[in-house]
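Listed next as structure tokens is one chain, alone, in the form predicted alone.
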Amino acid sequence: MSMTSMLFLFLFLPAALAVYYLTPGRAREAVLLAVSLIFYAFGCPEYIFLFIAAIAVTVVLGRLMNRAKTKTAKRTFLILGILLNAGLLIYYKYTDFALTTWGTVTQTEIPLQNLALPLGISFFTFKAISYLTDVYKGTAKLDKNPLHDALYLSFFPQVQSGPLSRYNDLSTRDAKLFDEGVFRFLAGFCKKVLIADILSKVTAEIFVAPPESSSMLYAWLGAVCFSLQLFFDFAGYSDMAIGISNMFGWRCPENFDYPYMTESVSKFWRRWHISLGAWFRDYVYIPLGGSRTKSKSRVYFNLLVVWLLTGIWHGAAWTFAVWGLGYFAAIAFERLTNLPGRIRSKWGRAVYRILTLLFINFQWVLFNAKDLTSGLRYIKQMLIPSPNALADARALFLLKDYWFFILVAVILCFPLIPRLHQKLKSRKTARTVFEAALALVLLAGFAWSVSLVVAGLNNPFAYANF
């Protein structure tokens, strides 16, 4: 079930909130476990009795854990929590990649598994490593009810893409947060069908166009309405989730500071996809060593797993090898030069600022390709001019066509809402008057979107499948 549907929208939610704040006390949290079970099984009914065990498993490990009395002990559950989750993963979204690439290193033909993805197994697997390495650690305070670790693991706005929240997080609960998540879960549902499936039809054209039939602004095209379509739907489900975790009461991580507004490509990881990296920053940067080592090369070794992992979490291809990699490289030049740091000159800064979103939208493009060769062809064809009438006036009509949506984008990339929200905030009146605009323009933004929902022209979140 997305959350973009029409089922979801005026059936599923609606009932899932009236349900849950009638029920009284703590019963809240076993209708909400249920709710948010009946809503995998509406999305994934072939492994929700794997979905329950892989729950079960972790909590009751989790628990065990927490009783031992011996660090022996809890080290065994911890281990062996990491193990059967991590192998799930494994065995789910890396079999047949693993199968395939041995079969090109041995040049035998071997039958692929063909296995379906669980949903949102990626960001589950984490939740449950974050879990139980918490529960080791005694950061986790977990309360006498099991349920609510459950609940933790099975949240229903988290468990399709995140974010990837904390078991504390979900500790303590404030009802005044629902105004907020309403307005939060609006403006991602108009961030996702308004721009980002919008523009959706641009890149799905242009990136499977073959290299004879393009040119350098067909291409340049693609690449920026795929960053900007990419950036919009992860942005708005991120926005969808947290603001249904206020209405229901729970704070939820911020996942998204507007990325494109980096200053360098180490600033971007710190404001795109927030709760991925900080979860790979407390459990694998910071447990392999860090900054604090002794060793630079040891501090680079770090870094290389981190974005190795990183990319390899992203999908199993080579592509998200490489992807991964090339921020390690970026990263470790960055830290090696201390760019952009030393440069002194605005105008110096300014250029580093262009250098790194042509990066950014660059990997980007092999983040999108079907495999390594199609990819670097299509950044081939940003960077080498190719004359193509047809494909400049394709360009040029699409431009046309869609100019409006591609300018909206790139205009909210820039925090300009909430920097005018903060300055007329010592301006009762003339605030009033702008949040009544704000909630006017998001109310037709969302009617709009529900009518391009009923007509069938939206898109799956770019994530679901991680």
Second form
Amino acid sequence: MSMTSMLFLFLFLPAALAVYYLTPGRAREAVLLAVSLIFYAFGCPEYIFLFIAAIAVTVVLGRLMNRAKTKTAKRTFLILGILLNAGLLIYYKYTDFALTTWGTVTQTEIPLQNLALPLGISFFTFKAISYLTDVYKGTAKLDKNPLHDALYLSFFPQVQSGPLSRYNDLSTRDAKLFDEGVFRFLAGFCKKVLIADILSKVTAEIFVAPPESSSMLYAWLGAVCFSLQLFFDFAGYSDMAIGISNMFGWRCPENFDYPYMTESVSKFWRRWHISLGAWFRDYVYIPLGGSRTKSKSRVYFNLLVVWLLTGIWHGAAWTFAVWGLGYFAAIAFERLTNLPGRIRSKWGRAVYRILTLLFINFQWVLFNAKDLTSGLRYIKQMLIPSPNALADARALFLLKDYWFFILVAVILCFPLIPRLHQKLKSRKTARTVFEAALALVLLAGFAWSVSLVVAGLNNPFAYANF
Amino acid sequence: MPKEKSIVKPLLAAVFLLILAVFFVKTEAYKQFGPLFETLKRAVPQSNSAAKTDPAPTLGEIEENFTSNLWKRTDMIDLTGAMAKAIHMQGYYSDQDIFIMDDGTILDSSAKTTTDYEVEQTVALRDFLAEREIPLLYVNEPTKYIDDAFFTNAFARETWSNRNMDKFLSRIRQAGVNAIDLRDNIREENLNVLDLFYRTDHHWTVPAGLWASRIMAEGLNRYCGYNIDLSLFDPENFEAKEWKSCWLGEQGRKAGKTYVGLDDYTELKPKFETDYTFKGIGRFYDGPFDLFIDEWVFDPDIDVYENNSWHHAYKQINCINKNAEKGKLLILGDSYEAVTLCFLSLGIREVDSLIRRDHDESFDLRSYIVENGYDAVLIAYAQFMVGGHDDPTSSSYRMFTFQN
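Now that the form predicted alone has been shown, please provide the structure of the form predicted together with its partner chain.
In what comes next, the whole complex appears, and the chain from above leads the way.
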């Protein structure tokens, strides 16, 4: 069930809120757990029992680990938990990838398993590993009730595509978050439906066009629109997930911080999918030794592991591995040369920013390509002029049709609204008028978004495939 | 964010909750709990496999049903349409093959096709019929542009509709199949092809159907040995009733009336006396030409999104014209024939129509033709039917399946 579907918006969400707030005290967590499992069952009925079993096993291991007296016992439970969860992920997500690769290497035809991917398995696995590791390290303050742990693992707004919250994020409830939650949910809904879904029409057309029907301008339009689409799709989803979490009184970590404002490739990943970057830092990079090892080569090896894993986490295909390695190369280059830090002039920094954005843009092209060859062919189309009057005309036509959404998307890549709000901080009346205007715009955007979904222009979340 | 509590966000939250509550109640969302949990019960893995044999709606079907019954649904479609018009997005619905011109006229496109399947099937049917001395005539019914460049210039996108048809007609003519291309008549008579069609629908108008019927009758006289009185189709023999801005076509319903506006409609009835036997399902009934038309559809007070398509007010029903002496014609047609069968029947004793997509692969068309003793077969297809066989999911997939 998509969070932008009418069934979710006008049936599931109000029913869940009503049941939750009408239930007294601690029983609310049990209710929310039941609601989360129902949500999962609607989204992925064939794996609901697997999901429940994975949650149960993870929570039991976490609790046993917490009670264990010896380090060896704790470590055993941790390793067992990680192996079980990672095993599920590897089996469901990577079996066919491994078989295909093996078939290519040995030049044999191996029948594929064609396994359906359990909903949100990549996110669930990472949350389960984070839960087990935090319990092992003693950083997770376990609730008395194990249902709380199950709720953390299954909480419905985050189960599909994150953010990858930590156990402690769900430690205290705050009913005052509700208003903020509605604001965030509405903002996310508009970002997803009004910008991402509409721009997806441009990218869907351009990325499937054969090379002979493309041109440099056409390819660039597709690439830029995809960069914007992916950001507003995922940031919109994250806003909705954060908003709904807040509506139930739970906090949720931020996932985006105006990523296209980045000064360098390294900093981009501190602004984009922040919770994933933090997960890899805390559960892969630092345990491998991070940057504090004496050997420089070891640091780069750690980075290589992190980025290779980041790549294939996003998808079971070589394009994603190459995509991850692309980030490793760029980040290793920046680390080795300290180039972003050495540029002093304003113009130099501006040029470096532009180059960074171009690099990210090419990376997204690979990310969206059906295979490596078509991704590289697309990039070639962007770099080498290939005159095609019809494709150029089509690009201009699409620009004329979608200029409004592209413009709004570009503007919203900059923190203009928070900065304006900050400027009006001391002027109460002006601030209230600004907030009221913003609320009206959000409500109007929400009405338009709902009408777009009803008119049949909705798309599933791009990030839901992971 | 300032620490001082703003009143705006609580107000916004209250409005949001109110919206959820109103839609929950007005759409009767609570009624979906039953079907949803029934679906869920069937969808989750279980040992009782018998339970799965009972049909239960899928989540997608429930979602679609819920959305299509959402409170204020048509107002929302209108809102989308109004916004799209305000921003002047002509290709806003291009993923549904809807392209909108400045005046709200909706066009669609066609992919390139080899025409191999269509040519092979048409020629084979002609050969089969020739062995039984039944003449075959193919009539190409145009789309809203008779030159692909018109569409390409308007939307900077390739379409192959006319070039596909040029290729198809050239190949079947080369194989000796008699064919009429109504695009030639449009050019000869210097007509504006857009005048023949509704703006918000892919069908042609009733007067266009009458115009085409005359040319078809001429073709039947020339190629099939008929002797139809062509003066029957003179417009002055018909009484016209016109409505302005009264209905919304099938494509227009997707784009919204606020975007494309409403269409005009003209009803035509012969001024002369007519006497028919209509072959209804399970019963035959007698009456004049007027019984071809479901006039209750022509009610401008009915919501344009809810009302039946005005184009289909003319029934595509098999009939016997008791005032005509000769001819037993089978029209292999499509929905364009709603407004050609009736007019054509004015000069032919018996006219039946068959829409191939309404019958599955097992339907034996050839036996059907022989058993019913037709003396001529007319294939009259909108030109976008060519290429339908390239896509097994297309509703036009079987339109050229004539082998049985």
